[in-house]
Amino acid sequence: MTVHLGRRYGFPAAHRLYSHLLDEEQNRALFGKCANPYGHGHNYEFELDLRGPVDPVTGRAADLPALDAMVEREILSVFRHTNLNDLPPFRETVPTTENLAVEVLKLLKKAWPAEPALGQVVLEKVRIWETERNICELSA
């Protein structure tokens, strides 16, 4: 039997919405208060949607401690308590929710095959909440 499983994580981080392709006035007009030179913070949450068979021995589709360890290593320890603009992927790319979702998905897809404990579990989606009103979802 195949099931769909969700697992949610969170991390606090700051960012400034600012494009190097625009001048200060254009950035302020486009991003408003989010273009503040000092940035601002969010308590990001993200959810992974997984799909896989239920193991008849454990009754689980995913080894959650193995998944949690990978997410800690690949995502949380990278983004937690940072200014996203200071991280290599966002030095030239605006750290919007959309671009953050792309980066999280890229990092997870790269690490996923190296986690044998995840077995036949497939990553289907990444969903990121920047705020209650600003959410981005990407299919893997």
Given for the second form:
There are 6 protein chains.
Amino acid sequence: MTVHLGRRYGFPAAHRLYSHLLDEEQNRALFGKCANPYGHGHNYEFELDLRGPVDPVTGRAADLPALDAMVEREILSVFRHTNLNDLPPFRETVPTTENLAVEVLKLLKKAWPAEPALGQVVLEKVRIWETERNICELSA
Amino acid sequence: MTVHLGRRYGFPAAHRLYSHLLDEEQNRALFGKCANPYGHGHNYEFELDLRGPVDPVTGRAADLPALDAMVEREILSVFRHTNLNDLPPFRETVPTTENLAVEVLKLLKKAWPAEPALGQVVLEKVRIWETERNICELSA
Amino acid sequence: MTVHLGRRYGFPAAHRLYSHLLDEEQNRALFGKCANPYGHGHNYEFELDLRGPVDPVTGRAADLPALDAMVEREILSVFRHTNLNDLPPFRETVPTTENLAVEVLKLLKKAWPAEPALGQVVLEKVRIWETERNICELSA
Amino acid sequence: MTVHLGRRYGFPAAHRLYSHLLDEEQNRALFGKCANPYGHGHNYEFELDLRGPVDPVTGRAADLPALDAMVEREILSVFRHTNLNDLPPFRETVPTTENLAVEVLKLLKKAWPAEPALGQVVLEKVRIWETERNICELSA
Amino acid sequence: MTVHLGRRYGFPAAHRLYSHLLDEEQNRALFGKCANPYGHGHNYEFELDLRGPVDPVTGRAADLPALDAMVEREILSVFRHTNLNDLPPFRETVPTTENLAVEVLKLLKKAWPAEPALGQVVLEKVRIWETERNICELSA
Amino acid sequence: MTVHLGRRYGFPAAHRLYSHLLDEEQNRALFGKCANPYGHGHNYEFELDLRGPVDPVTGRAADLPALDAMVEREILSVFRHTNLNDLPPFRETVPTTENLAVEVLKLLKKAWPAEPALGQVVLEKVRIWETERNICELSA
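Okay, that's the form predicted alone, but what's the structure of the form predicted together with another copy of the chain?
In what comes next, the whole complex appears, and the chain from above leads the way.
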């Protein structure tokens, strides 16, 4: 029996929407107030969609404490209480929700193989809420 | 890199569940108090599911201000603070959440081609919450 | 030991903001689209604030099943799936959230003395959410 | 026109995560405090995903009152205000969210054929929230 | 400048509503299915209302990390993933939301004086949500 | 008949918790990661508590469009999509939720007398949610 699991986390962070490939005026036309030089911020929420068989002994499809520890180490401790623009992956790219989802997924896929406890669990999607009305989802 | 975007909006409206193809008694049996002649109402919420490639310069998959302006013009300004039964599309059909989703999708598909800013963005689904426990989703 | 209890309920209803003491133009200036002749609607939520001593045997401050039955009979069955403007109390007054709160409180205060199960429970406030951003509270 | 419907319900219940196929120490290592002998509990929420054609006369894809009555009889009245470990299906298996989803789906699939009102409605998924951050979804 | 702070926490727990001062039949009449011998459970949420002056240097009215550590030690680690009926304070009294609020407040008031970091902060209220529709508030 | 109204708004912003009256080490001890030089951010929500008599003609206690326009002009357009530390009021004081509430209240009290439409409406409280678990309330 295979099930899908959703596991949800959150972190607050700042960002500024500003592309170094565009000039001031173009950035302002594109991003409006979101391009102001000092940034603004959000309470980001994100959810991982996982797939795996239910273990007949434990009744579980994933070792959630192991997953939580990995997500804390690889994602939450990296992004929580930061300004995204100040982090290496967003020095060159704009920290939109789209690029944040790409980065979160990249970090998780890199860390996954080193987690034997997640052996049979497949990461299917990453979904990020910038606000409750603005969502980005990326398939693994 | 292709992502899925969710964008959520809301509007309050009234409706009456009553089919002109049925008589009074049949309507009452079918819709109960929802068929009362003066209608009732909801704070409708709806979400658009979009799909598109992330622009490498802007980091975005959709021009959200352009999308919002179009949704305001084509959907929100049409349905907000109205009685759905009083609008042309629901003179003949019952304004159930199902038919409301059909109508919202029809309006969006009609308006989409005239929005050059949404050129590469594909509308995938419309999802409407009549209440937080009653949801209808329609694929484009 | 005296505690305060909150008990929350909801019902969907339609309304039209239109004062019979004003002319068309004045109504439109005052209520905008909320004055359209066919009305619109909301998923109303309301909460009762109660106060009472904790019974040392049962550990309870109110007989909630008795309260729920009374609220169903006096409030929910009256307002659920209706158009407020069609109900007697709103034939003369505008069904704003303010007047709805006044009416809900009046109905509850009238019914309260006939409920022996609520003997020591004092109704302190009625709070109504028209939307999650628009709230009216009335002290009993 | 085929649509997808979501219908959401909730019930409070207790459970204890403890596998009879493991010893005390293994259970404690696996489930931590969730294995404490007296159990703990949750306000479970679950959502059914349905698919069906919209009836051109009624504008509906499912007879929701019939669905609600069936869900009340087969699921809610069975699980509401219970300790899951005390129910027959969880005497042998651990009442994790995964196994709860399996059981809810089994009960619904068994009852479905006896509901003529749901004739054209297909049950696609069951989704259970143990908390708002812990979700399990099962395809029918 | 004095402000009020709200700080919210949550924990899952089981309970059974059953008074040892009443017989089986009375308990069943009073608490219904909530009296079933194996209990049921909830995702409890609770909020502390605090009052204190804003420190002109730090801009804060309370040392939230110190408060969180104390609440974790005195409340969350005591109640999380437990069956309330199994805990000493509820061996004699029924673990209703009312009595749970009384107990939480008692524990906090006992621990408060030993927290120098909370020196100027006054605990004003404890508010507990058993469900989002069932709330109990107790003044300190 | 006097009622209390709640009106809720939201804006995203960044901030850095750092006091210029303390040195680096003290700031880090006090604010932890919240003191990182580049800041982080939140989706702030705030609610105004108002009190006023219900107008017998309009059924309203406040001219909400006039209130909304004033709040947009005085608060939302000032704080939305900004880094609070970059705004004049937070050059000297730390932009904690406490100080943000103080500033929002100061701006509203200054603007209030110039709004004839709010003539009889009294501003009672400002309540700000930094996250859904961290709230600050200030009486006017």
